[in-house]
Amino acid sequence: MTTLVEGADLVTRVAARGRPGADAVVGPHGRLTYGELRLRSAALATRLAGGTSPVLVYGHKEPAAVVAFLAALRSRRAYVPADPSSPPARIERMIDATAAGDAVLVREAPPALSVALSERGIAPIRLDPLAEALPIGDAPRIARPSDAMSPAYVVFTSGTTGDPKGVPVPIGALDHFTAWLTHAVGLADDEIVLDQAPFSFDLSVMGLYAALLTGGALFSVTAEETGDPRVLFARLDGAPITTWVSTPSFARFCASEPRFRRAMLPRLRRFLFCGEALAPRLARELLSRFPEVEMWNTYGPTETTVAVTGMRIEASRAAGERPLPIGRPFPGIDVWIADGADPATEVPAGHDGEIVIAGPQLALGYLGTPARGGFVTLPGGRRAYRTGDVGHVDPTDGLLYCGGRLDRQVKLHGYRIELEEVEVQLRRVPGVDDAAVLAVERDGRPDHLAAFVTGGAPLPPSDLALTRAARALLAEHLAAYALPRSVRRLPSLPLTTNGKVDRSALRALL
């Protein structure tokens, strides 16, 4: 397998067996080939080449990001992907953790976000989303080795004080993740890796690397497609994906269409989930449609690279009610239950507590407080990750199970919230006193967010006028995923007899 750590440029060698030909990023954007990867990363790199700091690439699945990505590898330095659904507010302030010397634009930026480059004297780079405007030329010699404990990329996860955590990923992390979901996935050459998620969000990492370390094909698909369905399930009618990497939100929206099955994508071989828990009943109705069609469930927090555990979900398994399992950890990479007071006192088989991830797939910490959150250094000088997760060991087999959330963060469609935020925002809205965030289920999953506020004027009146007032200033903040589906104005919010919120009450209003 090629590796990140042997070489950034993972573009060349597929260059080199006489296909430069061959798609390596396709989209509604264009088709970009191997050789023009390879030629316009190069040239990228080129201008790159003079930095340290990491690079912000700015866009939502054009492939010129891609193009951003591995120059910034070629140059030594990590990237930083930020997409339009992120707020300015929330980009700026990305910049500022991250320290970025350099941004590649590859869509027109808001004038905000504009403004805020100017003011950091970054003058940015602008894209075509092709990047075809570049010169042609040959990658810069670098004279800075790269190591394994080099940052990739920094990826951005929600953040109880109301700022978003800079997440900085090293190349060995990603070496060792890669090396897991080639070999133990069993990909072949010439993948055509489904490409959903935004590049923000480290989900992507797994579609992206699957593609480009077989030599294989990135199927884009971008937000506005799957925010109009028929222009979706056109897009996918036929289309030759061979391995779907989503999570299994956005493969239930996809099932909700009765031709999404075999015929439709007559190529696939395996779906690939993470992000999320995968439901029984979901996984049934996907084994049901593509019968010869593998399906893997993968665990991990961003701060651990992407996934630690997985297994193949067979259909047998999926035949009852129980929450399926997360597998087992990949070779290298200790997951144990542990004391809640204690991460290092591992409970007895069978028993809950938080799950525990120690290993070479560990973030460096969180940029500015390495050693904040879940960050922990073990007995010993081991580091390892408490990940707020409840979870056990089931003791007949040895398989994890995950079952759901310690503290108030909540998954949601695959992107991890901290409610924490969301209120910290609310508060913030001119006439809120104060605010508590829900994370509303359905079909024993999160499915949205409801928010309750107390205060006074400048509030609208109603209910419905202060979720619209409320949603449009949190949209300066928070990514659109993470806003409050509706808001609703309380006298006062309801106490337990130790002081804190009621949120049982709370739950009962809804």
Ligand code: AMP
Given for the second form:
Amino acid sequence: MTTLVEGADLVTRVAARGRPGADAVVGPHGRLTYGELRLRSAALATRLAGGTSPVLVYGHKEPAAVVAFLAALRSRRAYVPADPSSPPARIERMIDATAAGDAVLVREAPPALSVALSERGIAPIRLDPLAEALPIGDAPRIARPSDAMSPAYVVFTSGTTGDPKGVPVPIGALDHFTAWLTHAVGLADDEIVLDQAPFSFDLSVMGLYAALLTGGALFSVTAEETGDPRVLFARLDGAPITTWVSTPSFARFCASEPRFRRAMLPRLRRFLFCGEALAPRLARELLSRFPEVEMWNTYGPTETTVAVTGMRIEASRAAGERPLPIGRPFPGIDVWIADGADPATEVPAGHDGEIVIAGPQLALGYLGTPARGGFVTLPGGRRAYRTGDVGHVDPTDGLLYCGGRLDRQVKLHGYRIELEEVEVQLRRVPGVDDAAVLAVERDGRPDHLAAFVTGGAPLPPSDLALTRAARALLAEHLAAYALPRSVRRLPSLPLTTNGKVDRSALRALL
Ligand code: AMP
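And the form predicted in complex with ligand AMP, for comparison with the form predicted alone?
Below is the entire complex, every chain and molecule, led by the chain shown above.
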């Protein structure tokens, strides 16, 4: 094996693990061994080594995406995953926000994205799904030293201004998170890890490194497969998955299939959940279908590198309807419940407040506006991240709980959406004067978005036609999961006595 960078950093650790002939990625596009992953990422790194700017990686679960991520890390450049579920206009904003100087396409780009790249003078590097055609070059000597504060990747989240927010996560933060993942969770060698979340969602980071740092394999399932339950369960039936990484929503979807139980995944050792609340009912159901399988509830925002708290959930804890705890902070991370007005002031145990996080997993701030949003500097100069999540500490056992938001961010089937982002985009639809968007719940969980607008011509007269037209326009800027299911026109938006949009009155109209 060729060592590209000196020092025991993440890439070196990944490169040191898997046996050359062992699978690193297995998916519907084919399989990639560690030997191939090393050679092909080294070859691509020779192409990328000339630059320093971030590298856009466009695709969805192709093994070549993993080649591109490692190549970027090897050449000391951050990777920026862009999933086809994001429209080209959104990806264009990501390119501009990151000032990406290279783009690796592991699937065919839509024409609008190709145009956007060429307008910026970026000649895309095209790879087939397995990166097979890559010429093997000499390993470059990278002069730049390993720097814990240089970004490993940039993930974009929904932004209230209508633009997605880029979160650069430094190598040191990723190192800290993956150390917890591999040690505290007790991963074995050769974990086969379910890889279902798009690489543009930071939950996928948990699966990616759980596989690569144990010398195991990513078991990739695509959105196309998930969209066809027959295909999905045929893929999962008898799959050698040992660690399941997903949102609870995806596991709930799988649990709608009665065959989703021990016999389907005979080697499964643990569920690792993150990204949204884990309901006791789902935990109970899964633990009864998969006896002896461990279940972990982990919590954290993208801005603090995937997860910062976690614990194992035993069947006894999931017995009632009481919300499940999110555990304790990982070693080295500080998590406290702050007074809403002052992030430095902790509220007494048992009291609700805002969850605030400090420590080595903090991202570098938002791209372009590092001090915006939840990133704050506390008295004494320490950085912290205000999550906007409401939480409390149980005074009896010190466990953390998370429930509710201080703002209008929602989690829809695991995807993070700022309702303001959808409203900003709706106000750009020709004819729309104002817009309000609600998350509609089903079985106590957000299920879809409903929008209300005011305005006139050229808006179509019927709500059905309006919904169709507005969704088509919004789809140019928003990810598919953020499109409202319905758009209804009102003569005016109802207001509360203090002049704000009356969301409960809107809800009553549904
Ligand atoms: P994301 O940045 O997409 O990972 O979303 C982070 C947000 O998801 C957090 O701020 C929480 O609101 C929510 N979240 C993540 N994990 C959990 C969990 N285990 N329980 C409850 N909410 C969660």
